[in-house]
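In structure tokens, one chain follows: the form predicted alone.
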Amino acid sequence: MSKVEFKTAYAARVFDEFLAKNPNQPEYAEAAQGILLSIEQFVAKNPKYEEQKLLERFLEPERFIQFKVVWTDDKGKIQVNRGFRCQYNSAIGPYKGGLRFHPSVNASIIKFLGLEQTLKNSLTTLPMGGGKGGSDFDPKGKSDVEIMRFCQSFMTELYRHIGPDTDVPAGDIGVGGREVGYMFGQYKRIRDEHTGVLTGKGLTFGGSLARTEATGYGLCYYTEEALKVILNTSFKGKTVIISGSGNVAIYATEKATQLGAKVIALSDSNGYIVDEEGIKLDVVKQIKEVERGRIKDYVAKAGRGKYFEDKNGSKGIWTVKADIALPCATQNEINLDSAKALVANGVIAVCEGANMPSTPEAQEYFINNNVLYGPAKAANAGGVATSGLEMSQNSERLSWTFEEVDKKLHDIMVNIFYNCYENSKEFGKNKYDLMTGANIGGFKKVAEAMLAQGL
């Protein structure tokens, strides 16, 4: 994280205090710094925030829970992992945010994700606070029974901290429908109640139609509106590169194609494929959703395209020439060099499907070079928005059609864009700076709710 100069003494003082309280937490510090830089001018115009120490209160999670998770593998050996839940802010509703199972998970990453989730949930306009959780458990290479044992042990501790009106987790990296099902089953056994305590559930026990597609579809709905309003264009006739090949990337590919674009590249952690004729999505779905294979298998199965092995994951994908880039893999996958490569190749828009996939330096480079930049907390809010719709259906004991959910999702994403756009026009560097608009739009609602509720 590079040191920056704040324009206001209040923001500078708050960040110095933050760093002193949170040493050796780089992801959390990077997220906090970026948000403070975006909102400091807005905060300066509202002296009540400094008087009530709103920034200090906002940058302190309401609750951070860490616990051990003990389970046995298929060889009968005892394994020990760490579990986390950050209940970041409940000013506008119950804590809401995913669970991530990945070896990289630590306190810093969970806090950063909880902070970002708070603003993202606020932007949806749905009554959801922000939270995040997970474990350093790696589901890759584990049997279904091992994953079930781990999920049951994880929920045996987590259950006491969550509930449909308290904290409603969902999936994230490493946590899909299988894991959610195992955790929901354990919660139900322990609490003897069938409630909407988790979202991303199967359709047979309270899940929502369109939830699988929601993040990828929502990303494209947001991007399409931004292209129309800011650049007076659309997906139609554009070439698109999308990093990742999981759930978000697959359904972003599907929707971008439906909107008239040609997706020419996808990736995974070992490399990327390029198919100038347009990715054959049915092949990708077979490889990733059915066979749980690697993206390199695409070339043989599709009978076309090229595979490029990449020891740095998908870094090379950003050198592929295209009109639009949709990073949908993981955080910090686009650094300054990648951003320069994209701009040099003529990219007109970069909108984020993953959580914070562009480094702060890359974000700045896009905005300063007149590239439409859609930040993750706004552009990928479709997943949590549809989770909120799932919560509503659970509360009503109703199930909406795919078309009903998709229409609500579309409207939410369009409204999120306009919230970002209107705030960016007043406080942003230029019309491409939707990051400033997203941070202010999300913060404003949370801050006012916090003030209204007292200390």
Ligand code: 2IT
The other form holds:
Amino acid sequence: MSKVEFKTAYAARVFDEFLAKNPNQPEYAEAAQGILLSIEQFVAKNPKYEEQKLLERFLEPERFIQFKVVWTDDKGKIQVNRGFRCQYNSAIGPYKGGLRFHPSVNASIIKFLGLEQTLKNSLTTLPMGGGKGGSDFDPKGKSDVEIMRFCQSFMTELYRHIGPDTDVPAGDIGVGGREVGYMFGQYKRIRDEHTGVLTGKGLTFGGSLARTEATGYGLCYYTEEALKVILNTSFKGKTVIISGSGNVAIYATEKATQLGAKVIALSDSNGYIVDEEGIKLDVVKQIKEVERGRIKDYVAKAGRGKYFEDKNGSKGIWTVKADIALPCATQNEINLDSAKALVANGVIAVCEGANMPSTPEAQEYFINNNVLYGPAKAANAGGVATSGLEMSQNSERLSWTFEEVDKKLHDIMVNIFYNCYENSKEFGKNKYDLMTGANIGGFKKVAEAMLAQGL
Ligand code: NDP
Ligand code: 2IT
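Could you present the same protein in the form predicted in complex with (2Z)-2-iminopentanedioic acid (2IT), rather than the form predicted alone shown above?
In what comes next, the whole complex appears, and the chain from above leads the way.
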């Protein structure tokens, strides 16, 4: 992350203090810097924010919990992992946000995700505060019973900090329906309560239809509206590259294809596949959702396409020529070199399914080169929005049809787009800059709710 110049003394001072308080937390600092840069001029127009130390208060998580998770593997060996929950901000509702199981997980990553989640949840218009958690546990190669034992041990610590009106976790990288099910079972056993304490639950015990599809579908609904309004075009007839091949990537592929695009590349952390005829999604679903295999297996199973091993964290996928790029794997997966490769290949839009997938330098490069840039906290908000709809259904003890949920998701994503677009008009760099608007739009509501509730 390169050092930037703030335009206002207040933001510069707050960021210096932030860095002093949070040393060696690069992802967290990157997220905070990006938000401050976007909102500083808006904040300067509202002197009460500085008087009330709103930025200082906003950038301090309400609670940060770290705990030990001990479990035994199938060989009877003891394993020790670290668990986290960051309850970032509860001004507009109970803490809400996913749990990530990945060996890279640490305090910096959980805090960056909690901060981003706070603004994202605000953009959905639903009453949800921001939180995030997870563990450095690596689910890869673990047996089903190992996953269950880990999830039970994790929840045995986490349960005391969460609840349907307090903090409602869900999935993220490495946490899907299976893991949510095991964690829910353990929570229910300990508390003797069948409540909506987690979202992304199975459909037989309170889950919402369309939650599985929601992040990928929502990303495409947001992108489609942005393409229409800003570029006067659509997905129809476009080629698309999508990184990752997990939950978000799979359902972004499905919806982009339904909207008339051809998805030609997907990846995982070992490499990427290119299929110029269009990815056969049933094959990918079988490999990833059923067999829990690698994207490499696609070529043999589909009988077409090419696999490229990529030791460089799957950056190679960004050199594939396409009209639209939807990064759906992880943070900082698109650096300046990848952004340059995409622009050189004529990309017209980059909309983010993953959280913070573009580095600040890449974001700036897209916006300066007139690439429609859909920032993560807006473009991928469909997942948590549908989690919010799952909470509503749990509260009223009813379940809605797929069509009802999908229609609400669509309307929420279109509304988020206009919120970003309108808020970008005054302070954004140009019409391709939806990031400024997303940060201001999300911040406004959280700030007003914080002020109204006093210290
Ligand atoms: P999954 O675990 O289902 O899939 C993650 C995918 O990304 C896998 O293909 C994985 O490859 C790849 N990946 C993960 N880490 C890395 C890495 N360090 N380098 C390269 N590839 C990597 O997770 P999701 O699809 O749920 O999440 C993907 C992104 O979307 C994350 O950034 C998440 O925060 C974000 N997101 C998810 C939401 C949801 O509802 N699930 C909602 C909003 C955002 P491999 O199998 O090799 O690890
Ligand atoms: O990053 C995200 O928005 C998620 N992982 C989804 C969180 C949720 O509570 O559904």
